[in-house]
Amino acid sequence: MMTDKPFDLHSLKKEFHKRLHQTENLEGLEEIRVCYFGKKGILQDLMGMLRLAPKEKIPELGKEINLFKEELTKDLEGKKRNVEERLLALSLEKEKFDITLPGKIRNRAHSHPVLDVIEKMTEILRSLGLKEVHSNEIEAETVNFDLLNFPADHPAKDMQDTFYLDDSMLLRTHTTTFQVPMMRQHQPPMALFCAGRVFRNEEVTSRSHQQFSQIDAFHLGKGVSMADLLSLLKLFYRRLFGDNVLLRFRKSYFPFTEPSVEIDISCIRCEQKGCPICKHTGWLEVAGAGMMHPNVIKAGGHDPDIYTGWAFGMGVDRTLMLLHNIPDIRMLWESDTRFLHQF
């Protein structure tokens, strides 16, 4: 880069401007800056070579070098600004858009339909005076079965029906597990409900799944009767399905209630004319209920001779399928966005 004449600033300036003119990117300009103004650059070499000049010439040559440096620095900065402005203009040109074009559709997240129907059902229960509580999805076998008056040889305890985690712990098979722990924590009167997932080791079909949601409720107090239970259920289902829905109660058996009933509603799809959903009977089974068994009340730490109570449990998934005419329960858990976007 240097000529034989150590202070041939004219040649250096000419070469500098030639390189500057040929460079159209910031990387190249940075290379020029380092070459001329870096710690080992040409300007440093010029300053080092002052010692070769006569002493009386050093001040004058030093001044020339400084002016030379200021001129080249100014030209380099000007070129850099021009390149930056050009690159910005190109970038803006690529990013510009036509404001008259329609906007892009953005899919927003929303709650799962199962959560929506849980909220709808629990809101009705809250309006009827029940308080919501929560319980564990992993529970002890004694809480899931024994304290709820299940016989020791009950088939629900078998490995093929229940997901056991070890010899004593399991995934709860129903939300009824919340009853005894809540009775032990509170004094009557109490009217509570619990909503959540339950798990059963069943074959997955269009009507059954290994995980689904339930809502359980109970009311314990003095003078609580079966009539109270039936009245509340009528109010609940009329608010959920409409004032025209009819209810019927069939005698049944559950270990934790006595007497026990199953609740059917008139088919909301065919209005009891008969259809595949109700199997042409005009009725749909929606819940199980009854008066709390004395042994369950005792397990909760209360005297069944003083206190009585009712309890019921209902499936959330089945209710959702009825509300929206969904033919297959598996559709609720397959994460198919085409299905979920309908809600």
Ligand code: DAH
Given for the second form:
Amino acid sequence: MMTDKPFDLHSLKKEFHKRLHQTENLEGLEEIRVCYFGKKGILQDLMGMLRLAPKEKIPELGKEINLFKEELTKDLEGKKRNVEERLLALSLEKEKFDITLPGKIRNRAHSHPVLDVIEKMTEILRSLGLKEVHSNEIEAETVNFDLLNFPADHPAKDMQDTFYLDDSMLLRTHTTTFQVPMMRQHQPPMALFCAGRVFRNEEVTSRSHQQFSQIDAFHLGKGVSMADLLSLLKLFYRRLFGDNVLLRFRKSYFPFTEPSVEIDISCIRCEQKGCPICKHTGWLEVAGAGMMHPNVIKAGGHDPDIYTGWAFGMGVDRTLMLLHNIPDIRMLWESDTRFLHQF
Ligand code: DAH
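Any chance you could show the form predicted in complex with the ligand after that form predicted alone?
What follows is the entire complex, opening with the chain shown before.
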């Protein structure tokens, strides 16, 4: 039956809004668009029906359809914007990062604490006017022992203390090996130091290792005295550990020095109140030293009646352990990053 109005725009609109209301994604909205505005969509049907309406009604109905179309288009686009905004908010929410969370800490390579403390100690020696030289880790037995005035039967020459490579070559047991070769290369006065690794065939424990680092120094010249050594070491240890540190010289024996002393500093942990580190003595042994033995000066090619010299040798590892309260020397050689990253 043909009526004035061949279509019911009101219920079409209701139906459209119902579908719009129920749709919350872009695919669904696209389906609605095709259903209403597509080539075979409802609007096309309406235009078809319009042609069947009485002629005089067509302009008015046409206008109504146009308004209907405009309204639906506007509502569809509004809903589309709505959905897009919600989807964007949702994805932003998912990607949101919390700037208060701790960041990932990347492990960056850095120098080993032993190298750092060597740098610190040698920097002080340089600032006190000594010049750095280098020396071999593999040395002739004569350079390691004989030229340093070790008696032929000295127990340190025993296989148990020394890593021999063959009959005559070994891994240096101390950096004192640099003395004679340097004296042979230079004319006095000379004030030199050498830092490096040394090796001993010892049992590995928390306090001793088969490899460790030493710094050796000597000053050869005219009128060089033990007092010079004392004042230099005082300055050195004060710069390293602070102005309150006290020094003590104890009589000792080394084949390459005469007289020989052992140097103690006041315990930097307990300030001499007594603690396990200084074994409750208040003192820590840090270096060996003395006046260069005439035989060593001679071996270096100089006249001990003209020149005198002081010398000292200090352990690096123990100094590092004192500075950082490290309980076990093995930690320095284990390359455990949990330990190393603390520096
Ligand atoms: N070479 C000794 C050692 O390894 C340390 C030492 C003592 C070095 C006295 C010296 C020195 O230059 O004069 O135990």
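Think of the rigid core as the biggest set of C-alphas that the two forms share within 1.5 Å after superposition. In this text the structure is predicted, and so the values were computed from the model without any measurement. Residue numbers count along the first chain shown, from 1.
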Across the change between the two forms, how many whole degrees of rotation does the smaller rigid part show against the larger? 53
Core-fitted comparison between the two forms - CA shift at L67, Å: 50.2
